[in-house]
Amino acid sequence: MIEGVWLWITFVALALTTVITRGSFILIGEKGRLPPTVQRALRYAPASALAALIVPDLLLDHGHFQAFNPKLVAGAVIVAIALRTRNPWLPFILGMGVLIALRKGLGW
């Protein structure tokens, strides 16, 4: 029975932590402004988070680092096409085409 009590105490503590940290920005409002350097740094947070999710997947193949794998080649194709064109679908289509061709066609 004691495990159930500690579980509920943990749930309540996590809920309060979430409400306090998120609600503090609403309650403080305009009085609490972040310094300009922090605001500039926060502009790069979404791109950094996306890179932190994608780059390990591109560099690892079946859990091991490989400098030349099909996902990395397809990722390089996607970056090259995205930098050259403004079409949002073309990098996706050609990147998947390259990945499928390398995996199925060449057996990588």
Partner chain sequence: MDSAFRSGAREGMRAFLPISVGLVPWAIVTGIAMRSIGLSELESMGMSLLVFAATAQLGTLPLIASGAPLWLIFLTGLVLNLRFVIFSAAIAPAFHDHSLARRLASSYLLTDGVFAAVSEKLRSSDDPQWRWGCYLVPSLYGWALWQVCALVGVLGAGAVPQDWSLEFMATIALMIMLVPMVRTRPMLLAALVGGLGTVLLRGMPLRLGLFVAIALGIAAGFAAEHWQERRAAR
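Whichever C-alpha set is largest while still superposing within 1.5 Å between the two forms counts as the rigid core. Numbering follows the first chain given and starts at 1. Source: prediction; values computed, not measured. First, how it differs from the form predicted together with the partner chain.
- Once both forms are fitted on their core, the CA shift for R84 between the two forms remains under 2 Å.
Please move on to the form predicted together with the partner chain, as the form predicted on its own is already shown.
A single chain, with no partners or molecules, comes next.
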């Protein structure tokens, strides 16, 4: 765990990533233009990066591959809900419900 001054330095570094990316073109004004090829490639960055953070949490248990586990089941439920409804609460309620039920109810 990062603590104390280093934690706040970390927050400032992350704040910089917010302003650097959001301000990139707003701040330099008219002069800058992203090459169309780069712009097209960058469209895939969010999906790839989000999946890179999600999938390990669903498939790994303390760094070990676990093909079938409660989080993966909960994950499948969340995808199914997110595909069907735009309700912002439902995935959280049912996703956590499934995970807690499997872990505590079934002792998985």
